[in-house]
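As a starting point, one isolated chain is supplied in structure tokens, in the form predicted on its own.
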Amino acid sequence: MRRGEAGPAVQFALEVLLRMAELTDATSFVPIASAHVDGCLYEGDAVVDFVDHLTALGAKVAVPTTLNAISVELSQWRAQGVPTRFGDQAVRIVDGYLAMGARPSFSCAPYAMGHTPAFGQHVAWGESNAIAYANSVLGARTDRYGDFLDILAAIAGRVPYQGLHQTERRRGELRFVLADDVDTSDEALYPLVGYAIGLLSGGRIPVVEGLPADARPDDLKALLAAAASSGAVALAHLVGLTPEAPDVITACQGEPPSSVTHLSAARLAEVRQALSTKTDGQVDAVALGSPHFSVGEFRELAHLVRGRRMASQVRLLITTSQFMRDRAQEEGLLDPIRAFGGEIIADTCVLLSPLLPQHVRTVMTNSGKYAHYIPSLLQKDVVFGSLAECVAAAESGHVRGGFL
């Protein structure tokens, strides 16, 4: 492959991966079962140039490869007012990846769409929440593959054997225990716990005890997305819920954790306050779906909004994949949401595409990830709350006391 016998694209990919191996002191490669590409966003013309370079080399993916959420909704971006050049360049990137054989998933939650590697399988996934979910919930093995390393791994079909691919590097190091005074029935529990452990882990691997045994995949998704936003969490052992954590001892590979932190109701209340930059006043938009909304979340939202109507000055944006939107439509879940005033956006999200106009100043969300990034990436105020609280804010057009 290095000599070019498998073609110039494979040779190029392997040369870069060899440099990565040198930088991480890896001494061998490991084959991968799949890839998830985050580097499919239009973040400047350099991205277009890179994808054009790969397609000119005749690049093809060697393993099943999904694409992350992209920068525009393919079928609607012109109607949504996306600038023409931005949209054209975003589509050009997508076309390049599809020509390489990637699947048109366009979702930050590929694991909800059947892209679920088996326990112990090595994969090369990008996108912080997807990495954390693959490692923590599925028990697959992926390190953090940033933009372009993900597609190069997909082309080469292998990655350096280092980082979280190695068993010894997956050992839990920090123990977090939910205190007895925590209300585990609170639907905001999971992003709050995730955000807390992200802040406190400092790049080390957390082990979390005390989560409800009946936690749903959507709950774990919310927790891990928040943890990967507030900290460098690519793997969290959730005791009794994730494959490598039937108990603390197993999660820590027989070693004692270096510290124990109790997550009390008071501490989680502090985290909730930290997720909001504003607690009173007008709400201009409500953003849901980071990571992308699932059918289960559409069911819950449809139940909450049925028979209600959103305030005229508010926009409710729900971001999801085409796959989930079609399934929700088949179940009749989108009609009550649209009757309420909600807009369902596929392929992208408000962090990636210019969906929120300048006059939108305050956004409410139930997503720890959205709450973390909206102030810095979009320069807008954010209010964090549960899904029910988001619906109430959309209906009234305002929030008081941040629902705290």
Contents of the next structure:
Amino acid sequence: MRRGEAGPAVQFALEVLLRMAELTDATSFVPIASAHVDGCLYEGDAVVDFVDHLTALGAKVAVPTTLNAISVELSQWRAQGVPTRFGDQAVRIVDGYLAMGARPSFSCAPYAMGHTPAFGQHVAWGESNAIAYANSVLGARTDRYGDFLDILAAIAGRVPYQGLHQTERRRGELRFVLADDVDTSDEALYPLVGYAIGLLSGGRIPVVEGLPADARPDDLKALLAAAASSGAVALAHLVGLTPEAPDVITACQGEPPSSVTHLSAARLAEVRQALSTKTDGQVDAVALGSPHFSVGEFRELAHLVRGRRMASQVRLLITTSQFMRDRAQEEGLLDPIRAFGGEIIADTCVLLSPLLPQHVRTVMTNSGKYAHYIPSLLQKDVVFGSLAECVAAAESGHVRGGFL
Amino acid sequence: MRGRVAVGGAAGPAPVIFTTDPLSLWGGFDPHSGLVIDAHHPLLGVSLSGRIVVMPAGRGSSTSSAILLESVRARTAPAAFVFQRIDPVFAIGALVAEKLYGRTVPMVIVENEQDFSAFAAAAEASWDEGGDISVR
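If the one shown is the form predicted on its own, what is the structure of the form predicted in complex with the partner chain?
All chains and molecules follow, beginning with the one already shown.
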């Protein structure tokens, strides 16, 4: 097969996959059930070169393949003031992947749209939050695939059998215990715990005890996205909540964890502070939806904003998938949010697309991932807070250090 | 000192930048300026172009591979990386660069803690195709 009988694109993919197998000491390949491609972002012309190269080779995906959030909202980018060359290059990448047979899912939360591999199934997923969710919550098996390897795996239909594909490599190594003094009713608990374990895990697999038994999928999504931003967390065992962690011993595969860390209220307060670059003053924008907002989150937001009106100088951007925006629309959740002043953006997010104008200096968010990346990628100040605090800031146009 | 050459061949001699804090290239490194942009990272504002970047592992975003490829295209890439553990996200960026542009960012693995720590005080490093490393 390597000699090219399957076509030049498969040959190209296999050559790279074989190099990755060598690097990771894998001795065999394993077939995959699906792929989620993160390499569809316009991060520069090198990505366009890569997609053009695959297109010229006649590449086609061999397994069901979803596409991550992309760099523009396809139907709206010109109206949103996205520069023409940026938009054109972003669309060219997307068209290339669609021509290879990928699905137009355009979301970093494919797992919320019914693209859910079964427990134990091998997949090749890219995008750090999607990887962590697939491994941790679904119990599917994917390694931390970087952009390019995701689509190459989709073309080849297989990956080197190594890393998190192997049972023994999924063993919990670091034990974290939520201390008694932590307020578990605080909805910001999940991104804060996630961010804390990401900082302390250094690429090893965390096991977290003490999270509320009624944590919702959206809570786990927030926790894992934050952990995959502050660290290289691709799998976290959440005791009593995720399928490979009915208890600590099972999550650690019978071996003792190499360390135990207590997450106290004081430590989480430190993390909360570290996630904000300022705590007082004017807020120019509120960004929600990293990972992409779910119907459950739209419900919560619609409930919070009903009958209220945000300050006219503030922008409220909620990023989601077309799929989820349609579901929210059917449920009548978007009207109250729009009446409040919110704008719903599909396909992309504020980190990928130039949606926030220059004059926006301070952005508030309830997402640990947005809070982590906004200062670096957008050179703006960020204030982290709960969803209710974000709504209050949108309404008043400012935050006070008091609630942080 | 010996290391395992993971990607590319010989590297350096080039100036060493050592950090114990793993860096995500996406959101951490600007492939057009060559500077570290991660507001949370101690190397914020430091240029990595042409330097041998020594850190225990990668971190964060799986788009780091695309940023590495972009920096190879823009000729702002680090001269090489030294890791304690191979980061597959960085590695794929370097492998694709080799295929697309015929040049790459060599990566060598130095697992041994004591050897790895020796880079902290190094001004310059280089290695040959067999992974024989010298630090000065």
